[in-house]
Each structure stands twice: as structure tokens, then as C-alpha cells.
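What follows is a single chain, given as C-alpha cells, in the form predicted alone.
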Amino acid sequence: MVNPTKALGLPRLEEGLQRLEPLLKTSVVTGDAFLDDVTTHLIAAGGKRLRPLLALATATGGARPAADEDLLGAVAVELVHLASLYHDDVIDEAKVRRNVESVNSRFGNLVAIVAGDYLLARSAAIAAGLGTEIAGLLADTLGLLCQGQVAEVRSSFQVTRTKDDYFTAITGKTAALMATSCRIGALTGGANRDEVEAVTKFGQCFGMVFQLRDDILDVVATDAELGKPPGQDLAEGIYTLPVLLALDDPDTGPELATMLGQPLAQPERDKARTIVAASPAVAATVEIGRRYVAEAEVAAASISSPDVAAGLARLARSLLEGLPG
């Protein structure tokens, strides 16, 4: 994936992101030195800021400076994302996130969970200040995130996990927040209802492609590319679409099935990754991603601004660039 700001190609977005960073940090600072260290840990580590970028792009089109409401909407969605990372890393017992020590590893699981809850509380407070529609939207999105996570955890270590189960999980845990990021931007930007629905549909499809890409990279990428150890999903029993398709393949499925269904040590994890990466499953997953990209392009084409429509379509296509197949 290329730099998302460059992929969008919209003026003034970089300026909006620069204004976002200090606001993001101050939104979680409490005055308690220890808690502030915890709540700003991943903010300081950086990141693509993809969800705020979507919110700012759909709010302003890059054609005007971001208003206070636009920036606050972008902060609200990023805080939800950060909170989900705090919680995910506890579940996964992760040690590294964004090339720095994970919050749970540095501060402990209990602190990571409570700090993640605090980020969600701050997001909710900011959303409440933006009006009842946005507050309700964010609350509904939190519910979808939880449903998606439960669906994923429920099927852990199950080699019989279905592709429908997988898509149900990622619709909730990833695509919902991408869609909400786009929708909140359109709402704070004063878009008409047709436009709001168009960008929401784009965000939903974009989120599906984003997760498919992430799941491919977990199989084929390096530590440096991911910012965390690859193969973590395999080791933790989260069998993503490339793994499920490799299990269905008559050539790779039987051997892979004998390895899965249990936690994997590093040698077994590496071997399982190699089997999946060498199978047709990765190319098949990329092809499914292309279908969602096509849907995202159709949704983007309904947006009234040609620059925004073209930028969003370009961003969606960039997700699959450089992937095998």
C-alpha cells in the first residue's frame, strides 16, 4: 500500500493530519503522568492514521481547511481504533505493535484493558459533542466491533471455520469502523444524504479489502513490514481467509490441517506460513479483494466531487498493490 495521503491526492489533507496529531494527544491527556504515558503510548508510535484520513477526506474533500468538527470526528474514530489495538494485543499476548513494545507488554494486561476503555470513553465524549446522530453511530459501531471480535474468538483453533464466519467477523471488527470513519466525515462536512450513503458504502468495501490485505501480509510479510511478528494469527488459532483457502486445497490442505487446531511454536508457525504462502490461496484472496475494490470504485463514483471520487478509488486500488497474485 502506498502512502494513503499521496494515494488520495487531495490538497490540504496533509495540513489536516498535522493539526490532528496534537489534538489526538491532548484528547487523552489527564494530568496523571502514568496514565498519560499509557494512553499516548501508541499515539507517539505514529501510524498511518488511515481512519482519520478517511474522515477528513470525506468531510473536506481536501478543498478547504478542516473545521473543528471535522478534526474532532477524526479524533473520535482514531481513538476507537487505538482502543481496539490495546484490547487486541491483550487477547493476542502481543509483544510488539508499530515497531515498539506493546502496551500490555510494557504496562501489563490490566492497565492495557483499562486504558483501552478510557480511550473509548474519550471517543464517546467527543462524539457526544458532535451531536446525537454521530454519538449513536459511534455507539452502534462499537457494538459491531465487539460482535466481530467475539465471532473471531469463538472460532479460534477451528479448522472447520467457514468462509462465511470469516467474512462476518471482519465485517464487524474492521469494515464497520472504516465505514463509520467515512460517514462521520460526510456528516461533519454537511454532505447530502445520498453522498453520506455513498461514502459509507465505500468505507465498508474499503474495510473489507484492508482486512484481506492485512491477512495476506500476516502470511507473506516480514517483521519490519508488519511492525509486529508475522504469522501471529496462525499461532493464536485465528484462521483467516488465506489459511481457510489453503485448507480447502487438495495439495496443501491435508498437511496444513495436521498442524493447525492447536497453538504453534515458532518453527511450526513458520512452516505453516510457508505452506499457505506457496499455495494458490494467496492469489485467490487477492482476487476476492479485487471484487471489493470494484465495489468500492462503484460507490466512489457516486460522490459528487470528481477529485474525491478519483482519490478514494485510487486509495482502494492501492491496497492490493505489491501483493502476490
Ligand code: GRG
Given for the second form:
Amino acid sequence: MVNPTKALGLPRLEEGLQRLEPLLKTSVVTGDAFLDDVTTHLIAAGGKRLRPLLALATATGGARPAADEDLLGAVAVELVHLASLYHDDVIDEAKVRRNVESVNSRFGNLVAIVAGDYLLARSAAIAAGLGTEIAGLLADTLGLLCQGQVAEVRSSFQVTRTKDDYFTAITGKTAALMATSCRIGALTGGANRDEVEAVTKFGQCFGMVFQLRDDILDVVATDAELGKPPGQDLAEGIYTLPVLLALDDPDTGPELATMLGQPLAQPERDKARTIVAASPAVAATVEIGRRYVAEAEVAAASISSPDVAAGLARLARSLLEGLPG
Ligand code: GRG
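Alternate state requested, the form predicted in complex with the ligand (shown: the form predicted alone):
The complete assembly is shown below, putting the previous chain first.
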């Protein structure tokens, strides 16, 4: 994926992002030096700031400076994302996140969970200041994230996991917050209702492609490309679309089915990953991603600003660039 700000190609977005950074940090500062180390740990580590970018792009079109409300909306969505990363890394016992030691590894599970809750509390307070519609929207989105995550965990190690179950899980755990990031931007930017619906639809489709890409990369990418070891999903028994399609394939399915369904030692995990990576399942997943890109393009096309429409469509297309198939 190319640099998302470049892909969007909208003037003043870079400037908006630069103004976002100090606001993001101060929004989680508590005055307690230890807690501040924990709450700012992943903010300082970087990240793509994709959700704030979506919010700023849909709020301002990159054509005017971001107003305080636009920036606060962008902070609120990134804080929910950050909280989900804190909690997710506890669930996954992750060691690395954003190329630095993960919060759970550095500070322990209890601190990571409670600090994640603290980030959510800050997001909720900021959203409340933006009005009941945005506060309610973010709360509902948080509920969807939890539902998506539970759907995923419930089907772990199940070789019979259905594709429907996979799509339900990624709709909740990833696409919901992308959709909400776009929607909050449109709301703080004062867009009309049609525009609000169009950008929400775009964000939802974008989020689906984003997670499909993530799941393909977990199968085909290298350590260096990912900034963390690949094959994490297989290790945790999370059978994503490429794996489910490879299980359906008469050439690869039978062998894979005998391996999966249980925790795997590293050599078996690498073998399973190689089988999926070499199968037609990867190109088939990319093809499904293309359908969501096409839907995202249709949604973007009904946005009134041609620059925003073109920028968002470019960003969606960039997700599948360089992938096999
Ligand atoms: C407490 C908010 C909260 C949720 C509880 C743990 C959980 C339920 C949900 C997990 C949601 C999750 C981590 C989904 C994965 C989303 C995803 C693709 C993350 C990676 O996003 P990037 O690539 O990350 O945008 P950066 O680091 O660039 O911001």
C-alpha cells in the first residue's frame, strides 16, 4: 500500500495530520508519569493514522484547514482504534506492535487492558463534546468491534468456519470503524445527509478490502514487510478467507484439513502457510477484494467534490496494488 496521504492526493491533509499529532498526545495525558508512558506508547510509535485521515478527508476535502471539531473527531476515532490494539495485543499475546514492543509485553496485561479502557474513556469524552449523534455513533461502533472480535474468537480452530462467519467478523472488527471514521468526518464537516451516507458506504467497503488485504499479507508477506512475524492468524487458529478458500480447494483442502484445527508448532505453521500461499485461494481472495473496491468506487462517485471522490477511490484501489493475482 502506498502512503495513504499521497494516495488521497488532497491538499492540506498533511497539514491536518501534523496538527492532529500534538492533540492526540495531549488527549491521553493524565498527569501521572507512569500512566502517561503507557497511554502514549503506541501513539509515539507511529502508525498510518488511516482512520484520522479518512475523517479529515471527508470533513474538509483537504480543501480548507481542519476546524477544531474535525480534528477532535479524528482524535476520537484514532483513540478507539488504539484501544482496540491494546486489547487485541493482550488477546493475541503479541510482542510487537507498530515496530515497537507491544504495551502488554512492556507493561503487562492488566495495565494494557486498563490503559486501553482509559483511551476509550478519553474518546468517549471527546465524542460527547461533539454532540449526541457522534457520541452515539462511536459507542455503537465500539459495540460492533466487540461483536466482530467475539465472532472471530468463537470460530477459532474451526476448519468448518463458514465464509459468512468470516465476513460478519471483519465487518465488525475492521469495517465498522473505517465507516464511522468517514461518517464522523462528514458530520463534523457539515455534509448533507446523502453525502454522509455515501462516505459511510465508502468507508465500509474500504474497511472490508483493508481487512482482506491484511489477511492476504498474513499468508504471503515476509517478516520485514509486515514488521511482525507472518502466519499469526494460523497460529491463533483464526482461519481467514484465503485459508477457508484453500480448505475448499480439492487440491489443497484435504492436506490442510489434517493440519489445521489445532495449535501448530512453527514448522507445521510454515508448511500450512506455504500451502495456502501457493494455492489459487490467494488470487481468489484478491478478486473478492476487487469487488469491494468496485463498490467503494461507486460510493465515492456520488460524493459531490470530484477531488475527494477521486482521492478516496485511489486510496481504495491502492490497497490491492502489488498483491498476487
Ligand atoms: C476495546 C475498542 C475495543 C475493542 C475490543 C479487541 C477488540 C474488541 C477488537 C479488535 C479489533 C482489531 C484489532 C481489528 C483489527 C483492525 C486492524 C486491521 C488493525 C490494523 O490497522 P492499521 O494497519 O494499524 O491501520 P496502524 O498501526 O497503522 O494504525
